[in-house]
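One chain comes next, on its own, written as structure tokens: the form predicted alone.
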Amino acid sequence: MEIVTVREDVWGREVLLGVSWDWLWVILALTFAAIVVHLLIMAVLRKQPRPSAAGKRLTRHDNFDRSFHWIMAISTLVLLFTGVLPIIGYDFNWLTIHWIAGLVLTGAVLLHVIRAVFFQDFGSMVVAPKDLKEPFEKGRKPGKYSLAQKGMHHAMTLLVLVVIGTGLVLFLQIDTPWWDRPNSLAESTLGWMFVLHGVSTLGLVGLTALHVYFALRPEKRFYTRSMISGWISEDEFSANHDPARWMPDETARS
């Protein structure tokens, strides 16, 4: 199976055209036999109480954050759609709605990046040594996010930031209400944008599809619940965090 896909120029020489999309179908297979596998050996383990959601109920996520998040979300979702669905048969009108999702989802990272390092506790979502002891002392909790949330954090954002570049170098390209297409990249740079855009669309298609199931898991839904009303009650915030590593406030009740 190629990697990339090539054509020869005027003169011979070979160009990238881009990734190969025949990778989409084994990362959607690799991320199915993924899920297949976690489904098995949760259904093996000894399946423990889930805590409560009743009784006082304390923040997790604000408005401005869980807003932050949802609008990510859909762009994302919107990228993933109209970039993927035209390569595998569906043909639309695809581009306009695609630069304009890029652009959304642009604007909405750079202000989260602001806020989570000028306004927020940054540290919070960084991998530190003692986070790497969680998979192997049981009994160990994390703080307000945990070893995985980390990690899918930050191969998310790895991913986003390169879709996003070279994105923003591809847009440049095209025809848009504010310019005509100036054909200004050498077809070699625009090749490796080509490979680098698509390389990380492959990527988030399996790490999107992954963070749905884990959203959707049964002992994973107040997390979800918080990313929608905020927040999480005092028994889930017991049995699954370390009070000496985060303390959220108290919620007030709607």
The other form holds:
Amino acid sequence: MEIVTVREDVWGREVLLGVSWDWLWVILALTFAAIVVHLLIMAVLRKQPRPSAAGKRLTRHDNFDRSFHWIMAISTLVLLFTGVLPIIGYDFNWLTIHWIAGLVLTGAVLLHVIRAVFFQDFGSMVVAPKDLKEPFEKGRKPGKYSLAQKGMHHAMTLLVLVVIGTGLVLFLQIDTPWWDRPNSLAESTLGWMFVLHGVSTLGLVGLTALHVYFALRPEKRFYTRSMISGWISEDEFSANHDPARWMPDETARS
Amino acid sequence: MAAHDVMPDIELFQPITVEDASAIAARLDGAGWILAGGQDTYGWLKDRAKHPGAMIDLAAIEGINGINATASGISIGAMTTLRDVMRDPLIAEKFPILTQAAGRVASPQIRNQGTLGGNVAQDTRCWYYRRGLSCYRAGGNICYADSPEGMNREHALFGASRCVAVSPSDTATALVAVDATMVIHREGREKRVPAEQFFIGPAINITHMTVLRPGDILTHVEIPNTWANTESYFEKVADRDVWDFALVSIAAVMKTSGGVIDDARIVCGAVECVPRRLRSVEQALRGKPRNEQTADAVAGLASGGARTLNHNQFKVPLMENLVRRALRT
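Same protein, different state: after the form predicted alone, show the form predicted in complex with the partner chain.
Following is the full complex, with the preceding chain placed first.
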């Protein structure tokens, strides 16, 4: 199976077209296998008692961050579906929806980056050397984000930035309400843009599926709830986080 | 570039039923090329631009050839030759617009061999694409016809989502005008698609001109009586009178009473990847007399929203003039 698709033009030159979409099925199969393996491991492991959701409520995500998260999530899903469905044979007028969702994602990511870097505790998402001990030391608890959450976030960040960067270049090549298609990029440059856009899309398909899986896992569901309603309980906090590394505020409601 | 010496090796299937043809196509999983009259197919093969491994010849299938009157209109087998469509008295009586359109396809030799199904399902004639370049339509990333140096005199004014190729079919415009239905055999079942939805633009699928997918077989074209015996007009403008594709064509049907247009369907060919319904013109016509003044008043609406390329600006006045000619009595 090829990684990229290449075609020979009428002059016998090789033209790079993009990523080979056969990899979509490989990625889906690998993701599915990873989920099955995780399910089996979790079934074998002794179930830990789950902390109670009752009691005092502590703020994990404020309204702003939750809104950004869901805007990014919805736009990413729209981008994935509008990008991938036509490739696997579902015909519809996808391009306009795709670039609009792309602009929404770009705007949300830009605001999120500015807010995270200048107005929030940026360090809480950076992987520090002590985070690396987390998987190996029983009882070691993370700050606001676990090593796995940071890893997922960094992988997502990388893929989303690549998909946005290449998507914006491709966006400049099509008709929009603001400009007419210039058709100005060299074929080889376009080929590379499509390769990078495709590879990052494939990565996002896998990561998004894993992200949704973990969001639905029973022991992680309180994180999903916190992304919807903003809070975790005091019990959930003390069971999963180190107060020396992260001390959330108490919410007004409890 | 490959030498144009001999025909490449192609496995040939000659089924005698639609079911067999469909089963073979399904078994070949996209590698089987459906062959009707061959007037589009052999060009591709001759130029070595497409390389089907197998061909499924529909010529021996009896049920998809011929013209029949039905309770609700006319049913035309997809393998009916354009010559037969052109000469059929029933079609000439009820839908002269189709008689005229079929009669303007290519040349007598091609009409003798070419079929109605093949004519509507044929691929675009954009020469960059036909030459085998890796353009968007061929699965690539660029439209050569729409590049700054592109030769695009025959290309699209409307609906160019990356690709600017146009529908080359003459009968397609007439069939959309008379609100025909395409009957498709798909996975053992019959699927009926209005002609207007049968053709698809690049925004929907950039590598296909129609909704037909590997394994699908267009078996019949049905024309309801809705627009039978109405006033109609067909005109095709091409560089040559024979053996040429349209620069712009028009197919119009009108229901009139006392010289006033009650309803109309007007379709332009070769200005978009699909036959283009001129809905704004149709709407403006309702309740107006069919005369020179009405023609002048609505003609400008035809080209609204057109986006010209470097070499096809002439299509805008051509479209408008064809609308005028269609509406004059």
